[in-house]
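Heads up, the chain below is alone and in the form predicted alone; it's given as structure tokens.
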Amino acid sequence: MITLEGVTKQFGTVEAVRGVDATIREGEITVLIGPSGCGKSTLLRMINRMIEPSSGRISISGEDVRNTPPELLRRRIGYVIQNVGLFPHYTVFENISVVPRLLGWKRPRIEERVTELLDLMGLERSFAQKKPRELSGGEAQRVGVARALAANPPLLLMDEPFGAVDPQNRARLQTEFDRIQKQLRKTVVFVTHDVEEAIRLADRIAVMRDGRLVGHSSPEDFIRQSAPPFISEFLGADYSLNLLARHRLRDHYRPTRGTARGTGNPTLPETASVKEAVALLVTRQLRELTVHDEAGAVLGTFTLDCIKNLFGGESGGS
């Protein structure tokens, strides 16, 4: 979906970003993450022209962007911004519409299209009349990322998104967003300082140093080839039980067969992490949980040993 080569970035005699070679896969998620400082803002906002490189080459579905006005260019990209950036004399309906008005939509399709967004976001139909400063933050993340989303983009840029609100806000808008793209699949380029965040949405992480690409690989890849010194410090010594949070019971128990019956265990839904099921283990000192569906039907049992390959090969769940 995206290409970059030999990407360059200079500020003056400032190298902001050097030589970066690297190919962002489409329908995932790619999360760009390094210290303060690395160029990681840098890289994400010459995807859409808002910075020129110096040099190398960037390329949309075998598209180099140079080849498209930054106007259009913008108008076919989802941009999304920490403090969201909404118009404030604007309703969230005429915010949500900016481009679709831009690309001559008419009213119904643009009408159908904010509805839809609002029920994808989980809002209220009645915020449409609402203004930016009636919303609270959370709120107004979700409206920033409806506009985004407003014409439909293939690609979808969002820098720090989440940054600017509260940790619980931050949790339920990281949660969202994972059940957004897992319907949509859309193409997204993230950048954040946040481990967890990073952890919890990406499909490939994108570790920048001084300008440069210095890891690009899947979540779980980082453990699996020993990641260089540096990779693994930033990361912290805690990535591989926060990795643990990725991953749901649903698809790492083991099944009871016959017909399911209590076991007298703590339980938990096949929709909880990995990471709470190891926790509630340790903490209880227990050997095995039983894991339940929605209706409440035991599934089966959940043992460390269910997660003893995780990171090595196919995991031993159903």
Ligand SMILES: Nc1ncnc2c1ncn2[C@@H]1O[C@H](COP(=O)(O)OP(=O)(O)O)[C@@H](O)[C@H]1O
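Residue numbers count along the first chain shown, from 1. In this text, the rigid core denotes the largest set of C-alpha atoms whose superposition between the two forms falls within 1.5 Å. Note that the coordinates shown come from a computational prediction; the quantities given were computed from them, not determined experimentally. What changes on going to the form predicted in complex with this ligand:
In the core-superposed comparison between the two forms, residue 269 has its Cα shifted by at least 2 Å.
Shown in the overlay between the two forms, fitted on the rigid core, is a CA shift at residue 293 of 2 Å or greater. Superposition on the rigid core between the two forms places the CA atom of residue 17 less than 2 Å from its counterpart.
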The other form holds:
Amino acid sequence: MITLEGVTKQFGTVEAVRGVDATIREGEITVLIGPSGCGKSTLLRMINRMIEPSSGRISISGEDVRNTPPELLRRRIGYVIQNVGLFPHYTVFENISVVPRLLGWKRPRIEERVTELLDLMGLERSFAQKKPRELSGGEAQRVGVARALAANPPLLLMDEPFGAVDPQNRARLQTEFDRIQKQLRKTVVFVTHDVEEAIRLADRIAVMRDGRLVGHSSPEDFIRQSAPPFISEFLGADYSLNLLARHRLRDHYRPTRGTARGTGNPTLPETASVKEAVALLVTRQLRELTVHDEAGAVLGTFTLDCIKNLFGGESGGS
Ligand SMILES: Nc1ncnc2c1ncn2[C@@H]1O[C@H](COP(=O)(O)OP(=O)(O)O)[C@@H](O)[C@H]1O
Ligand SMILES: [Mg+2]
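Return the structure block for the form predicted in complex with this ligand; the form predicted alone was the one displayed.
Shown next: the complete complex, the earlier chain at its head.
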């Protein structure tokens, strides 16, 4: 858990971050979002002491970060930035093993770890001997993530990590990162100015404006609690519709007993998103559709009633 208390950063006359209080939960992705220049990177970089706050306090698992020397802190915290910052004259292997080498790991352990990370990131093992210039943007970004994960830090700071990648590769990186995170359960602070990216990845969204934290909740709660105008405007009119893409039909249908057949309804697999289901209902002007499992067996029906608690129900859980 990361705790921020009254964290402020002044650059000369510019107040980049103003009195931010927040608790960042363990094992979750907190997405820090807001317009360019609102202080996201500054706030992120104060967590690993690349920037020192002008005032306020940051602690990780109860320990004030000021008690840990910056170099040590940075070995314990993974950090990924846009355009990766891979060392150009190092191979992929050498880039990924920077922190393990600093930590004095033995060669066989490093080799094992690099192989494991290449596999995890969906990169061929032969990439280990390539130089960064031989990689595509998406591949380089994967190496950047692998490098940040190398010494298995519990905490990962990511500053627009996929920002320089083309939209298609960016979507793939997001999907892969989401899958990896479900396995690893790191505490992640992820900076972006892209609302769709936030919707895809966030367990919690923290919205910044002019150096202040103006909203911090689960993605669904911004709708349940009717967010203030700046936030709803920033999130955009299609925010709630896009949120439906986070939910799978498997969690939102009414089960039918036995094998219902011949209803004539269109069917969707349980792995389809609620957004797809709603789009199908709306475009075909239907009241319900049939949900089936991977083998094609009928599981139940989906109607709009099935999601009435998604935004309108109790706030809280995510
Ligand atoms: N090293 C610095 N010196 C002076 N001003 C800075 C410095 N770093 C950031 N700023 C200013 O602080 C504000 C917040 O910047 P930043 O945290 O990079 O915003 P974001 O990441 O949200 O785009 C901006 O006005 C920026 O110009
Ligand atoms: Mg920034």
